[in-house]
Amino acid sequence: MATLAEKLFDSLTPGFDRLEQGADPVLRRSDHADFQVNGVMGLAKRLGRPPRDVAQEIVDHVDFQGLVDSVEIAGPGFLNLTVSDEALISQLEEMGADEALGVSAAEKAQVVVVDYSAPNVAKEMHVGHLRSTVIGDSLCRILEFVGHQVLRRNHIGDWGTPFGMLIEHLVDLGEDNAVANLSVGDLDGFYREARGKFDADDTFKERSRSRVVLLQGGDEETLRLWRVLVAESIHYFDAVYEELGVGLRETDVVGESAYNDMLDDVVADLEAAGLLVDSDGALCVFPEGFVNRDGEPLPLIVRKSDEGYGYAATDLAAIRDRVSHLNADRILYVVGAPQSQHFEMCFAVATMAGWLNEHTQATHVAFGNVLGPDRKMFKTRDGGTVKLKGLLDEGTLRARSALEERGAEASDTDVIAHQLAMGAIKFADLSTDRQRDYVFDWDRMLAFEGDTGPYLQYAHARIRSIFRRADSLPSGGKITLTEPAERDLARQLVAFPEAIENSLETLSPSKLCTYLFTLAQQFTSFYEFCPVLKAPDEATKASRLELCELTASTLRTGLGLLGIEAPERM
């Protein structure tokens, strides 16, 4: 389905080619109109001509085909539309036919691997992962929506040296013990009782080094024991999720032992194309344009002197498998910012191999940090890490507070104080730009006015109680735009699919939010103007009506992908 924007640009088009082929009308929501069109000075420019002689000529030859009621030119030369009511009430019908709220599928599906969350086997989930789960899930939720397939990606951290350390204290602990501990989530206390004896008993380090070679030389009984460390774990991260409402599950885990039989053909491939350096005894490739501080250039280290492989391997491993076996069109690292050199010179390489091309692209999808209240890192009041399930569960006993302080009795209080929880979050969260900080503040995220998550679900939940009190529900009647709130309403409710779009140019949540706060505005803004359910007559009535359940609608979808729930009542 073509956009209000679209076919507005397919009518400029021909008054643009008519003096320039291919002339780009820059066309734009605009504050001081409901469109401008921006690229008439440019255009003016390049013809040396004057700008609004050169806006007038495109004027008159132009067929707007009735979507526009007025144009002006403004200023220099730019010109301002004015769409009419009937394209766009003609719009509204289209999207409110569309399950899809009139987001055109992609012109051409790919398969787009997303690698997102990634914590540490025998380690909690803390802050620090929020970002890259709820960012990751989203970003994959809209990729879907218009057609992409998408394919889940959790790298953990399950192998290396710490995992020495790591099963001897498992056997001294005792099988059935070690794995108690481990099922209620304990991971971290699991993991500090381990290091503490790596660090104060020498024999106990020795040991663990012993069984760092068991592991990497593929002993049967090591190899079991490390798989319970690791079942445990998955089972702790699959908790977290499900609280959280994120899409990724147990099948998704391809954590960097699974990278370790491909490791000797990452070197055989870079070695066949030239690539590699002997650096002292490590093999490295030195991708052009990266530069230590004393300007010397700057090694990735593919396989280390001692022979061992470092996480660049497993990542170069990883790009290989995934365009070699999984055919993907676009892979998306959904990490932190502070990692963004690595992943320049990981694709560097991996495009001077020949695994990334015109056809296969990789993106690191950066993000920033979250912030305490006194915006340093978000840390405990004694300067301990954040724990992400800790965090999750204070937020839903924090939501049940406010829903009790606004006097709510529902039955299903808790189930509805979740839902808000990890709204708040996550919206808190998605709407930051994601290469921004944030500050990470309960009383701001869990308000119910201004731009928060609990803000865009009451209102889906006011209107759902439009129609619990209404005798009538929507039934596709006419929609009139007699009052300018009603006309307001209309321009965001045909703006869904254009945020759906800049979304994914971006690949920041943060767009679909900003749109979906300005559209519950403008629908606070028409519920305060527009009496629904005592308008003047049964036409009004049945037109705001559906008006309403477009807004829900597109608030319910847009909320969706998200990942926030949308209730039915607060």
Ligand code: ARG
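Positions refer to the first chain, counted from 1. Superpose the two forms; the largest set of C-alphas matching within 1.5 Å is the rigid core. Predicted model, so just to flag it, every value in this text is computed and none were measured. First, how it differs from the form predicted together with this ligand.
A movement of the C-alpha atom of Asn177 reaching 2 angstroms or beyond is seen between these two forms when the two forms are aligned on their rigid core.
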Second form
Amino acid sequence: MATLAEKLFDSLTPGFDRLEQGADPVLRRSDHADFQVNGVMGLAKRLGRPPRDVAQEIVDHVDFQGLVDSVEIAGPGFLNLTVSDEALISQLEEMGADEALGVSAAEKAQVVVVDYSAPNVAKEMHVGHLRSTVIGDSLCRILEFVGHQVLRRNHIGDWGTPFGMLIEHLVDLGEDNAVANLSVGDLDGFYREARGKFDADDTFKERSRSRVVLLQGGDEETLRLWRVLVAESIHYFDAVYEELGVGLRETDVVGESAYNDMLDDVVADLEAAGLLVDSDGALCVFPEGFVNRDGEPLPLIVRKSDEGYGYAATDLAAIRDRVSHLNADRILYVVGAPQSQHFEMCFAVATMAGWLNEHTQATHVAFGNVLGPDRKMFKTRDGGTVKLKGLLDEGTLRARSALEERGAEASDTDVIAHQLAMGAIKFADLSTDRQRDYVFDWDRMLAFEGDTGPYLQYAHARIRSIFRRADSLPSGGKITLTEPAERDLARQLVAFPEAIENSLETLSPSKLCTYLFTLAQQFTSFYEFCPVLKAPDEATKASRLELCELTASTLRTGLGLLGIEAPERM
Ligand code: ARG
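Could the form predicted together with this ligand be shown next, to go alongside the form predicted alone?
Zooming out: every chain and molecule, the one shown earlier first.
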């Protein structure tokens, strides 16, 4: 279905086309009216005419077909549009009848590969992986909601030289013992011990080196031990995904090692394209425009001088594979901002090799850091990595005491506390513009007031409680907009498709968060000024129940797209 903005746009364009074919009205939502048309000034300039004259001429020639109540020419030639109540009401009715709440499917469904989460084997997942997981999950949900085919890819770090020392440490501990350590999620302890021995003990170092050679050579027993490490780590990652409620499955794991067999082909392709340069025995590509501090060209190292392959080669192979075998139209990499240059260089080389072109687009969806209360990187007190599993559990405990303090309505406090905690953590993460850092602050994210997950979940639960107390349920009653608070709520409701569009355009769920927060606030003032169950008459009550119903489904759907559950009661 067409959005209100689209309908307005269509009615405006003939007025602009008359003066200049294809001129853009530049229609925006506005604080001054419902919508503002900003395109007159530019057009007037191009025509060499006074903007207010042009504005008047456009107004005289536009037929708004009842969509607009009043048009005001303001300032240097803005048009302020006030939408008619009838238009709002019919928009709400269409929205209510539409499962997608007015959000249209993408014009062309694409295959979108989303590379996210990607923790490293035998290493603790850190809060950066949490961000990647939460943002990636939300983007996948939004992309699917508008009809794209999403392929989730968990590009875990499961290969490389550290596995020599990790396997030797596993051998030293004895397999059962090692598995016991890893299965309780002590990944960092395991890694640190291995590292410690590697640094202190020359024979261990030697054993580790030969082990790497065996691993790369495909020695069966070595591979078996390696698989134990990988399986135990994945097991731990899965527990975190499960608790977070994100849609990453074991089948989505296509780690670095999965590309081993493709690396020689990558070299062959790059060689054939004449891109490889031998630099002291290493095979490199020098993409244009990348220089170091001294202005010297920067290499992307495809194969090291010891013939080993690294992170860059694997990523090149992954791009090549995602384009040629997965038929990706688009690839998104939800990875922290510090890896920007790595991705820019990989994309540049992949473009030079012809894997990426105008048909396939790769984007680094970069994000900022999670900071502790001291505004430094979020770490444990002794400077270690915060264990995600422990962090999530702590959230649930804190949410439970918050619920108990409020005198919760629900009986299944455990379930609700968990939903609340995950909602709080995810919303805090998603609502900050992803490029920015944010401070991890329990009290702020778990608050029932302000821009938080619990506030939105509570707004939803409150509406559901109205329905539990009502003697009749919303049943498609006629909507009327009498009070200003009703109209404000309606205006916000019909803007849902735009919020989805903005989030997709910027690949930032924060746009959707802002929308939902404003919706919840509008609902709060509506509920304050407009009694629902005690409405003055039955018709008003039916109309208000209808507004409540639309608000609840929009909140539930929107939260769902953020990966946040909307409990029925709290
Ligand atoms: N494992 C990497 C890390 O922990 C992230 C991998 C991101 N994805 C990729 N295709 N490089 O930093």
